[in-house]
Structures are given as C-alpha cells and as structure tokens.
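Read the single chain below, which is given as structure tokens and is the form predicted on its own.
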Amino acid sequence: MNIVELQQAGKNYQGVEALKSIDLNLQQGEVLGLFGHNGAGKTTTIKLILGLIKPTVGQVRVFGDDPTGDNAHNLRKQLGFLQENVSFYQQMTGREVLSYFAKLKGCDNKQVSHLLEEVGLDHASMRRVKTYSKGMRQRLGLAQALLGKPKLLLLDEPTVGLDPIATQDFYQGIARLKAQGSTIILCSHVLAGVEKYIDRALILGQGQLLAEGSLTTLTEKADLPVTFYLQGSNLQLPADLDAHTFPINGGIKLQVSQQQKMAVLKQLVALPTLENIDIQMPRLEDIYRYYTNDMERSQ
C-alpha cells in the first residue's frame, strides 16, 4: 500500500487551477523533495495531503484512506505537519505548549521532555515562547511536528531560522526518522541542504507537474554535464576537448557528458603540467534550474 497516492489531483480556485493533473505515489520510508518557486502549487499538494482542502478533480489517498472522509481523525494521528512559519501562545512556556499539542493528538505526555531534548530545547522549556528567537521557535515547532511518532512527516521549510550547526543536526535527525520507517515530504529553497538526504525529487511549476523522480534519472533525462576545473602551468588539452573549455579563475572549467566522464578523466590525469582536478557532477539546483528553464523555454 503506499502511503500517500495522488491520481490526476487537482485543485481550482475560483477557476483558477493552482493545481493540474498531479500523479504521485509515495511508498513506506521514502523521503521527497517537493520544490518549485512560489506559487507552483505545493503549498496546495500539502493542503491535499492533510486533508485541509479536497481536490476539484482527481483522487487523494493517505494510508490507502481519504484525508477528508470519515476516517480522517483517525488518519492525522499519523500524520506530523511543520509549517513554514510557526506561530505559538506567546505568554506559554515551550513546554506547556508541546504539552498541550501532545493533548490534541492523544499522545503520551512522557514524549514532551524526550523531543525537547532531542531538538536542543530542554534548557529553555520552562521560558515562555515569547523569549525564544526564531530559531527556537522552528525547533519548537519540529518537536510539536515529531509528537506521536508520525508515520507521515510533511515538512515545509523546516530550516528556516537555524544555524548551520542546527540545520545539520536536523536534517541526521531526518536520517534515523527514514532509518525507522517514517515517510517523508520535505519542501525547501535551499536545495544544498535537501540534497543527499532525498529519494526522489518533484518539481512544480505553475501548477503543473514538470519533472519527477530520482536525482540521478532526473539528471539522465536532463543529459547534464559533469564539470571538471583544471589548474596547471601552460596547460594544452587535447583538441577534441579544447572546444568545451572556458577560463575561470586562473584555471579551465570543461564541460562534457556523463557518458564521456571516465575517458575524459583518464585523458585529463594524464596532462604533464597537471596541478589540481576538482569534479563537479550535476547538483539538485543544476536540475532545478534545468526543468523549471525549461517550462519557461515552452510558453
């Protein structure tokens, strides 16, 4: 059974379709990055997923059921939710409000001290939330997000507000949450940080479903080229690569295809006056920038 199904979903606002034909299936421990500028519709696939809004056309299915049917109580008990920007009672301290949301969900009151701990936030839980700086709060917030030990996390800009430290810790924390079984929707900007820790991409734009699956067929698909940057004394590359060198910074940036990558290296280590090689495969934002380019080339 997959955990989340999205068949031919879509959504209209007042005629306008914020969300086309999406087709989606999400299986027990998979971690997706869901990405696209601002208003490409993943706030509304989120909506669709918690059950908050139902589709115009198409089918939604959590754990195999409706998220806006009968059993949807039932269903958000499994269900973890963190939004981009949290917002909690101010006058409260952080651990009467993660003890008053571990209330709503029907959890047990034992997990408060354990998730506060585990996102750093056990020294502060007697201050009151208005004390916190905002990168408090999104802890906060990711604990509220971890109550219940969801099988389901969706989590929209989870990083915002953390430091380089924290952000690090979240994103092994992502890890073990994977390693346990749980399935994971992850919506962020900074794409460097997503990088490794997803399974498969989905890129929206305007509504409209542009590219889906692993970064490596993503990239396949996009025919990306692997970047080699050379620095050496009078280096004199053979003619057949000459073509696709550029100079950067004192050095030679070349460019080929993934195909050509080992026999290009292999003639590369042997140059003479070789004196340093770094190589740059495709990253998520060279994939990014590819399809959503590539829906503007199309208009």
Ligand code: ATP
The other form holds:
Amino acid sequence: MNIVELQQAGKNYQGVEALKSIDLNLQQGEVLGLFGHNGAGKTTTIKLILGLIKPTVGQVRVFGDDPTGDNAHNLRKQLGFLQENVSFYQQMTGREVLSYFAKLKGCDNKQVSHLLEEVGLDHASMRRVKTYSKGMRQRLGLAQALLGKPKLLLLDEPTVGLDPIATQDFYQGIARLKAQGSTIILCSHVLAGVEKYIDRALILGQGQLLAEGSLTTLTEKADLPVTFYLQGSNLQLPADLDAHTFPINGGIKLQVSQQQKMAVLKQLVALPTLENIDIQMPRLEDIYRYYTNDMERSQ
Ligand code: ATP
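Got the form predicted on its own; could you also share the form predicted together with this ligand?
Let's see the whole complex now, leading with the same chain.
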C-alpha cells in the first residue's frame, strides 16, 4: 500500500490554480524532498496530504484513506507535522506545551521527557516559551512533530533557525526515523542540507510538476555535466578538452558530460604538471536550477 497517493490532485483557490493535477506515490520508509520557488504549491500539497483542504480535482489518499473523510481523526494520529514559522503558547513552558500536544494526540506523556532530551531542550524544559530563542522554538516544534512516533512525517522548512550542529543532529534523526520505517516529506529551500537524506525529489513550479525522481535519475535526464577543478603550473590540456575550460582561482574549471567522465579523468591524471584535482558531481542545487529554468525557458 502507498503511504501517500495523489492521483491527478489539484487545488484551485478562487481562481488561483495553486496545484495542477499532480500524481505522486510514496512508499513506506521513503524520504521525499518537496522543492519549488515561493508560491510553487508546496504548502498546498502538504495541506492536501494532511487533509486540511480538499482537492478541487483528483484524489488524495493517505494510508489508503481519504484524509478529509470520516476516519481523518484516527489517520492524523499517525501523522506528524511541523509547519513553517511555528509558534506556541508563549506563557507555557516547553514541557507544558509538549504535554499539551501529547494529550491532544492521545500519546503517552512518558514520551515528553525523552523527546525534549532528543531535541536538546531538556535543560530549558521548565522555562516559558516566550524566553526561547528562534532555534529553541524550532526544536520544540520538531519534538511536537515527533510525538506518537508518526508513520508519516511532514516537515516544512524544519531547519530554519537551527544552528549547524542542531541541523546535522536533525538530519541524523531523519535518517534514524527512515531506518525505523517512517515515511517523510521534507520541504526546504536549503537544498545543500537535504540532499544526502532524500530518496526522491519532487520539484514544483507554479503549481505544476516539473520533475520527480531520484537525484541520479533527474541528473541523467537533464544530462548535467561533471566539473573538474584542476591546479598545476602551466597546465596544457589536450585541445578537445581545452575548449570546455574556464580559468578559476588560479586554476582551471573543466566541464564534461557524465559519459565522458572516466575517459577524461584518465587523460587528466596523465598530465605531467597536474598538482591537484577536485571532482564535483551535479548537486541538488544544479538539478533544481535546471528544471526550474527549463520551466522559465518554455514560457
Ligand atoms: P512558499 O515557498 O512561499 O511557502 P509554497 O510553494 O508553499 O510557497 P503555496 O503556499 O502552496 O506555495 O501557494 C501556492 C499558490 O497558491 C500561491 O500562488 C498562493 O498565493 C496561492 N494560495 C495559497 N493559499 C491560498 C489561499 N488560501 N487563498 C488563495 N490563494 C492561495
């Protein structure tokens, strides 16, 4: 059974086509990165999956059920959600906030201490939320999303406000949840952070699906080049390669296709004056730029 299934699902807000007939199947243990410029339809997709809004066209199924149907209450107990710009009751302590949400979700209050510890808030758990920094509020939001060990976790900009170590801890937590079988949808504009942790990416543009698949598939489809950064004194590259070079930071940048990579690498390491070589494969940022530019080019 698919954990999430969108069949030609679309949403129209009084004339604004926020989402145009999207298909998506998500299986247990998968981590999906949901990307797109501002206003692309990411939050609308998340709201459809959470059952906060109904699709104008098509169908949405979560755990095989309609998330806005009669069983929605039970279904939501298996969901965890962290919204962008999370805000809580300022006068309550972190522990009180979490206990309150645990009660609402029908979870065992024993999880509260454990989760506060997991997100690094145990030392501040008795302080009122109004005294928390932005990053601390975000950590509390994460703890709230993890209540009840959700089978499906939807996280909208989860690392906003987190320091580099907390961000790293967060992604390690995502890897652990995935290993335990949770399905996760991550929405983020910080592409470098999520890259290593997603199985698939879905890129939206103005409500349309621009691309969907593993990073390998999307890279191959786009035929994105491999970049070599070369350092050495008086480096002379063979003429066929020289045509694809640019000078950079006292060295040379060379771009070739994926298919040429190994052959070119052999040529490069044979160069007598080569002192250093760095190889950069296409990153999620390159993939994102390619597919979103593609949309802009076709307009
Ligand atoms: P961001 O990265 O800025 O959060 P997003 O990809 O999450 O953007 P959505 O919030 O899904 O984008 O919005 C998609 C489109 O739908 C936008 O044009 C937005 O203005 C519109 N929209 C969203 N909610 C409503 C609403 N309640 N009423 C009218 N239009 C809406």
